[in-house]
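Consider the single chain below, provided in structure tokens and representing the form predicted alone.
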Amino acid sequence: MKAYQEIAIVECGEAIAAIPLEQFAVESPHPYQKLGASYGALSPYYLRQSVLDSLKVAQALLQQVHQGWQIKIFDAYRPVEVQQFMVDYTFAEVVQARKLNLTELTEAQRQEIWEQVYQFWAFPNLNPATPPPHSTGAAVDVTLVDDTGKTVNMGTQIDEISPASYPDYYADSTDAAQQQYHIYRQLLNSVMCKAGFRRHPNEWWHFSLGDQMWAWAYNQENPAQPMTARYGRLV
């Protein structure tokens, strides 16, 4: 159990609502629909309206900062389904980078693989009181697009399982190239969190408002004013 997952939830029953994708620059395909992955009735391109609400707050202030620029929506909603099949699909690239056998792996390899898959991706877990964030409809993976519809380099791409996806990975670097990864990460973190996100503490790319680890985040920060999660996995 991950520290997030302690905070309880109290559902607030809130409906979610498609996203005008045509506000938004969007992955298209969507890349986990592109591997093979089902998201039944619904869309990747759900949100928790309020969260939807705020994206486009989020977007607005960006605006305000490089008139044109767009945020750029990977993934939102996301079936535990979903969630399983990509933690199963980014075991079998680690094991494939590392050129191991997936048959002849040792109770050790799998262990220290299973442990670097998570931390990126959250446990597929069907238990209501501790659902990965984007089973909710609270969470997205966003990046940015500039003024001539070039999707902006962060220094990784989304999902890259990698120390460099750490969102202070690159704030030290003398490299010119790394300092300006570190400033559009800064500039996307702080748009959201101007809207009310909070950022994954792990991947750049990762933001959430109201979920577990939403409220997680926002404890750390106000300890005397705790905070319940208000969203739990959609079903």
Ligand SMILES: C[C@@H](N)C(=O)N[C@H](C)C(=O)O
The other form holds:
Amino acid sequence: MKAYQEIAIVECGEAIAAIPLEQFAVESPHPYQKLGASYGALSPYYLRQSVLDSLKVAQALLQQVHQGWQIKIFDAYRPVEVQQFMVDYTFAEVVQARKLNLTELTEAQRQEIWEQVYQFWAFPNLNPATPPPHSTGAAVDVTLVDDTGKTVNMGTQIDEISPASYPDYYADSTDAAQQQYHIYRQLLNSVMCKAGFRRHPNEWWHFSLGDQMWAWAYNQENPAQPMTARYGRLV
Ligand SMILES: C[C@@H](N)C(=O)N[C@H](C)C(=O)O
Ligand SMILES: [Zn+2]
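What I would like now is the form predicted in complex with this ligand, since the data block earlier showed the form predicted alone; can you produce it?
Every component of the complex follows; first up is the chain already shown.
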């Protein structure tokens, strides 16, 4: 169990809303649908109404400092079944990257690889007290697009399982390109935080507002007035 999962959830009942895709840049085709993940009647492009409103605010803030830039949505709503699909996919991907055979892993290798996967992915938990963040409709994975429509290089791909995905990985680099990755990560974090979001400690691209991870991050900053989460699992 992760620390943020101990935060109580007092569901506020706010509806989810379809993201107006024409107002943002969007990763297309959707990265998990492309792999065969099934969303049933919904799609990944839903968020709680206030979370969507705040994402629009973040993009407006971005455009105040960089005219013509956009927030690019990589992923938003994710049913627990898709969370399961993606952790299994990622596990197999790490096994393959290490040139190991899935059926011949030792228990120690299996455990070590799961630990790596769960550094970046939430457990596909059906317990309503500990929902995966994206299953609440309050989490979003995003990056930046510049005024020419080009996706900004942030130093890793979204979902890359490596220390380079940690938000401050390039903070102390003396390499000019890597310093620029850090500046762009800070820019993304700054506009998202000003709009009310908080970032995942291990992922430069994952932000949430109103879920357990958000309340946990908020409480780290404001321990005197602890918050509960207002969004639980959607279905
Ligand atoms: C790995 C990334 N796509 C992600 O969303 N991670 C968070 C922690 C999650 O699985 O909810
Ligand atoms: Zn995420």
